[in-house]
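Presented below, as structure tokens, is a lone chain in the form predicted alone.
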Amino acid sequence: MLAAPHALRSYEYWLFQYKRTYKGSLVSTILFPVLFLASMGLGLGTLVDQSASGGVDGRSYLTFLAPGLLAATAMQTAVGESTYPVMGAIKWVKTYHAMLATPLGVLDVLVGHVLFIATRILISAGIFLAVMTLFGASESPLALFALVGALLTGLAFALPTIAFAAVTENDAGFAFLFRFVVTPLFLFGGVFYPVEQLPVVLEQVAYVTPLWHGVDLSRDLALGTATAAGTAGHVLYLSVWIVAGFAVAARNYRRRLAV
């Protein structure tokens, strides 16, 4: 069984790692946004604007970009927190292994883990909320909301990754799962332009993959244009991801920790 304060030894454990590396990642946090919405919402932004389209859907260039953003760096913070941390904790620094020679189970390393990455989401997306805020990108109270939306979709990525990178024996997955998984969802799954310009059969593909639902949640989210419906189908459909992620996370670190 689960003992919470065990995780959270684990969990704490992790931040105590994070706390002598913070300031490097922070950097990198805050420049992003801010780089990124400068250069694509009000450089490329303003192009689109003056076109004829005059936007997109009425709106301009960069509070359509902003959110989409939101949740793509959620995505990405997610995978990176989720593969080399955890196959170095596995099979090089093995961290694990050494909660494991404490009263730290299986289950504990795992949620402790997940805890922190799910820490780490939170911080790379409350302070892109605040940047995209500063840009004049949020238009509605309920932006506040997408930080959930934002961590129900790196969580959504996270899990099923950490499932994956404990049982991978090598890093050349990594590569195959940042080449062909992440960025082509970066650039296809909504975050840059609405999905139905795609040729229909990559459309199709976009509605079931759970960036393109984080994207559509936090657009939704900080346009003030979120319905019941809408919103209770995006939360449903990424929380099946975390669950069934977890399921196999545990199941794959068992087989792989259990001594």
Given for the second form:
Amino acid sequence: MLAAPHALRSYEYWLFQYKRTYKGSLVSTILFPVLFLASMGLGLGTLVDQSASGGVDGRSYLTFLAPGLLAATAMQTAVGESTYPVMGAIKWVKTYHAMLATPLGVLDVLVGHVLFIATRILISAGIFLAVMTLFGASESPLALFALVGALLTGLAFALPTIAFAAVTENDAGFAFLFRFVVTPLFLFGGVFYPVEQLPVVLEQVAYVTPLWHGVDLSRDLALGTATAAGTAGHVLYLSVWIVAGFAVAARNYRRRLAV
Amino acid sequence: MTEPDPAEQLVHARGLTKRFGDFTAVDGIDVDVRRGEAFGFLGPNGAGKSSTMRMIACVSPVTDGTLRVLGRDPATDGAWIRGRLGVVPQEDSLDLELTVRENLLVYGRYFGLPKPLIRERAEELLDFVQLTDKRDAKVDALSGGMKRRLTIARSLINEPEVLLLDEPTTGLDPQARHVLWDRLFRLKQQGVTLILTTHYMDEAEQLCDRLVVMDKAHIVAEGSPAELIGQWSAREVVEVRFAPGDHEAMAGKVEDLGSRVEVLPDRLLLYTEDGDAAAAAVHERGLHPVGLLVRRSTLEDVFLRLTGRTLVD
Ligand SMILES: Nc1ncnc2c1ncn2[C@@H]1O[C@H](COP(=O)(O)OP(=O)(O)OP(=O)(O)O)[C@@H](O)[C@H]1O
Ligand SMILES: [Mg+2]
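Okay, that one was the form predicted alone. Can I see the form predicted together with the partner chain too?
To see the whole picture, the full complex is given below, headed by that same chain.
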């Protein structure tokens, strides 16, 4: 039998670790979509749907909102998993150092962790999709494709964040990241309303952020309104963030861990 | 001395150098470690011991010079070499959230070992380091000595040919140190090559067949503990204490009694082949020391001679 590729050995560690602790995070992973879909989707949605516009782009607010929140959930999970755990593996628990004393190399350590973060994104997004379906907010089985959109969205945030976490000296940078990047994107990235509603300048800014692309991609996939060109554009744009983020992360990991 | 067989030379370094930016942490050292021996790096803080160990462990790239570990080049065969090493790093890298046993299971998987084999070895190793009764305890709850023992058990999960131990007993109480020494001694008897760094000369004397003394990125002496003492110190040492502040003045009055005299803040060290005779002479001269002690020379004296500093203050 062939031994697993080295990166999978690192992945296995993170899975092992997650299996022991997932129960604690599961509650909030389920509660977040329930709370948001109930309060915004149903509560605020009733108001929106009864207004002159009659929903958003001819759909109920709940169906509009849900795929956007799905992408935002992916972003939040991705950033959460790419900040403290990465810093911990370098500075506190030194998990990476333990791995690097074995046949695993720096790239194996990075790729294994990214695989795990991808898994975490899929788990959160999957739970979100399930809750969404219970709320009647997913119209067709095609909504499953929105998981791909969510995964790409998450990774487009995860890799640059990992790159940052690998070189930042203390966790104050993470608070900044959540407050001044994640939260504004969540509010202005097209999750709650079409970005066309924003002042032109903000609208243009929104188009540059990976979240808007992720939201639009997930929404189009979930609602079955995706076009080939639009989908390709979003996928390409998110891939640029993923690939560039990976390149910088790999460089930063080497600088930090192979000294 | 005959040229060692290359296959028996587990570490071979020539002009080995490590630089961090402009700073040179290891400056062109030559080291040879043979199969089955216990080899030590003795030196004060910042000497470059860990930097050297990390290069040998194939985690830190060599800046300059030649390094071969198990006959191979870490730059190209790092993963292969690491698969055959056991590493006890200076700072513990145990997973505090996992249990003692889980730490071993997880670590064994990094080597690609099958789970049943790891489970079997984990039980043996826990027994070997006397942690069987703690197997299901969280690592967080272990004492420093237990953590060190677990780290040693972990480093043995792949049955390494060479064990690298960076300050294995620093920070432990004397009893915990002795337990560890005993385990290391057994490993050596089983044929495992030990390479260790330490601040403690008694540790070096107890465990090492050969050692190098490092100071400020350089190797300043090399040999077996007995050779080093023979070469750099006299057979015996008379420690003479006077009232504080008098030591400098008194040094002149006793220096002819030995081959050398060393002035420390709290005592004089008089190096001589016959300690009792020198001690008697101190009394005959009517110098009235507050305290006087004759002892055998140790590596500490060698170190003091070579670097002008004590190892552990
Ligand atoms: N990553 C690094 N970047 C910059 N300087 C470093 C780095 N690692 C070590 N050094 C410096 O290199 C020198 C040697 O360090 P090293 O850790 O090898 O010493 P040591 O002999 O192991 O000391 P100690 O007994 O304190 O463990 C020190 O001055 C240290 O500050
Ligand atoms: Mg050190």
